[in-house]
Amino acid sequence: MKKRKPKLAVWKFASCDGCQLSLLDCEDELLDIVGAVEIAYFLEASRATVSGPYDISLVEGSITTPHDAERIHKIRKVSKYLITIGACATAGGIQALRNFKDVKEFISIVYANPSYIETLSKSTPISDHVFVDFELRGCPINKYQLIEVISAFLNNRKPNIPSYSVCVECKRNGNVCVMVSSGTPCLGPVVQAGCGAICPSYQRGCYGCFGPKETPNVFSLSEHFLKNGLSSADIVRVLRNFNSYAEPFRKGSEAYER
């Protein structure tokens, strides 16, 4: 009897689709994934769908509407493992900047007929609504990390994803620290590795695409920024980016906003 392939589903919520494209960008590796699983639901790649339940669900995007808040519960019920991918799904994304303001003001300014807009007051990560088995961060995610996560869950082991900071990647690349050498503000000390330290490699500070690392000392870094000439308003802007609503960054920015 032929063994059934595990079913993989990919779901989209409020996002730019960049993390789903990272899966398609796997190219040669994607053939191995297709060989190991049945891609049962992935509208970015195909209109053909297979009904659940699903062994692995990859979820991109944040929850921003009442409809999505209901839909994610339905997806959780038909998924053995639910893995969130990208800054939107794990921290609310760039759209979570609305969380620091009154979204009703934006609606009345942007839309001619605000009465037709149905939205929540905040953009929130998937984990605020349902249990998540694993969070893969990044804006966009690292495609090799995605392959590692899928492989790990297919083989019932823990994903080998680094929890250390971007600074470690800088050291491995032989980069000169931009903060030490030129005083450039950089979030590298508090941001999780995964990008390969792209921005510091080009003498730019880290923007925090991969979100906070384990136990980040955001306050200490912010105080360093203050001593080097940044204002409190500057610190708020630095922390409010792709992962602005991740708890360490959110609390850090709110502390300096006051």
The other form holds:
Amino acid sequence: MKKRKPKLAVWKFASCDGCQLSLLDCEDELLDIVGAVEIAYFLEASRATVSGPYDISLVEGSITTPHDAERIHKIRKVSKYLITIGACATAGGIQALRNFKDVKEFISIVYANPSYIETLSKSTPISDHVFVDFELRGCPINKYQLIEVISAFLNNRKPNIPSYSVCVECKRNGNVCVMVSSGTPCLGPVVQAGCGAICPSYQRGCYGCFGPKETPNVFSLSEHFLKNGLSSADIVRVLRNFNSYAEPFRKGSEAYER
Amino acid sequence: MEKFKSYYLAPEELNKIFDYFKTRGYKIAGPTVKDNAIVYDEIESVNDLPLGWTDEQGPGSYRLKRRNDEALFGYVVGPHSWKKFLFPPILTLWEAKRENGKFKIYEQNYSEEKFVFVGVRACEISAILIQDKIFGGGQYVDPNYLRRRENAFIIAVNCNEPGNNCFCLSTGTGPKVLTGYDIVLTEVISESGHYLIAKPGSDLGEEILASLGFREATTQEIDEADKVSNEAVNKFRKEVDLSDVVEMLQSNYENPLWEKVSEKCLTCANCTMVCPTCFCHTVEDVTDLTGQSAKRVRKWDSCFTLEFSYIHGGSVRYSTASRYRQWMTHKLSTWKNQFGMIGCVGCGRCITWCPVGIDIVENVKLFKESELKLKTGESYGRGNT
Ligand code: SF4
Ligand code: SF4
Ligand code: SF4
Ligand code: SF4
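Given the form predicted alone, corresponding form predicted in complex with the partner chain:
Expanding to the full complex; the earlier chain stays at the top.
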């Protein structure tokens, strides 16, 4: 008997589509992906859809509206595995910057007719709403990590997605540490690996696209930044990026805001 | 009487040695300036060496500086070590394919790359000898390491000026190169000129120096070189008595000081990545999307990661203090039980390249102080009862 191909769906919430694009960006591997799974629902790539249930659902984006807060439950119900992709889906994304402010105020400034706008006061990660089987970090995600996760789920094995620091990848690359050699602030020591240490490989500090690593010591690194000339306001800005609402970064930035 | 003669080389004459090896299929790996530091990379000629550069190191700090001479080796060790050539950071061990319903393993071809290592310091030779024991001693050896190691020709250099974080005098591994080299150089810059004294340490080294037409060094030149390299021991700024460190650390597992010394630690693993003796690695098994091929990849790993101590049910070393304790105790103490020597050669890399400048030497001193307090406290206590 021929095995049925697993059905893959890709869902979008509040996001920029960049992570979905990473899937389309898998040029060399795209044929293998299409060979291995049935792409049943992926509006960014095709309007033809196949109805659920789905074996793997990739979810991009954060929950920002009451409508989306309901929609994610429907998706969870029709998905065997639900994998969130990107900083929006795993941490609330750049739009979670609003979580630190009063959204109503923004709405009244930005929109001519604020009464049409129906939005939640916070942008939250998918895992705040439903059970998530695996979280893939990054802004955007790394396409090799995406392929690794899909391969792992298809082959019933654990994905090789490390939770250690960017520094490990940075050192394996043979980079010279920008922080030690020129005093450039770098978030690498508190950020999860996955990007291949792109920024330090070009002599820039890490911006934290992949969110907090396991047991990140945000306070020690922030104190180090302070000693090396950054102000408290700088530290708040450094920590308030794509992953500002991830707990360790949120707590860190809130501490330096006072 | 010395087994081998010493030879005189003008700095640019090193090229003759490089060319000798290049025509025999070797690559020349040596120090060179890149991205604000002196790293180890493939080089072509003497001109690629860090002529006239030095480094200024401190805890968590490294700055490249100009020297006021044209020294070839006027700096100490940088972020790289020779382990990147002998024990590569990422290495595919083997690949397998599904063929006619069977699982077929393809052996990876071992690297046939041959390297000349140029400018290897005394501490680094000790580190290589330690890794020789780890990868080449005992029942299970690493054929990959051994192949690379056999193919390495070592041109060492004596350190004339230890760096701020160097403490090889305390670990007994430097600053003078005593063993484990094919050729050792001493660089002299004086009124009599700028030259290198080259002494062979192996038959191949001797053969090369003799065959390339270098002249024998005069007694005067040898004396001058000895004087320069002997003075290095007086220039250390970092020293610590390590005579009782093995026992001391093992009797302090529960000391609350571990919390304090690791307070700033980021568990980022930089210290272990730069350490020339650290050998820990992980293996990842990877399958492709089609499930038709698989491979096993070895990568540098570190006792500072949470995953490192993961066993069923969770990680054994969750707290930062427990990870820092594991690292420092292994380096300076339990390594001795395991391999017969301590795992630190005093190169200072972990101090320089720790982003927040945590200093293993200062921490040894803190433990010594705490032991002392405990002892004097104890005797005081006893006196009162
Ligand atoms: S450059 Fe950044 S990521 Fe790289 S080792 Fe230094 S602190 Fe870590
Ligand atoms: S630790 Fe010693 S041998 Fe190593 S670079 Fe410093 S002075 Fe040279
Ligand atoms: S523990 Fe530190 S000083 Fe000792 S060999 Fe390793 S990196 Fe060098
Ligand atoms: S001691 Fe320094 S380099 Fe090592 S893990 Fe801790 S912070 Fe990182």
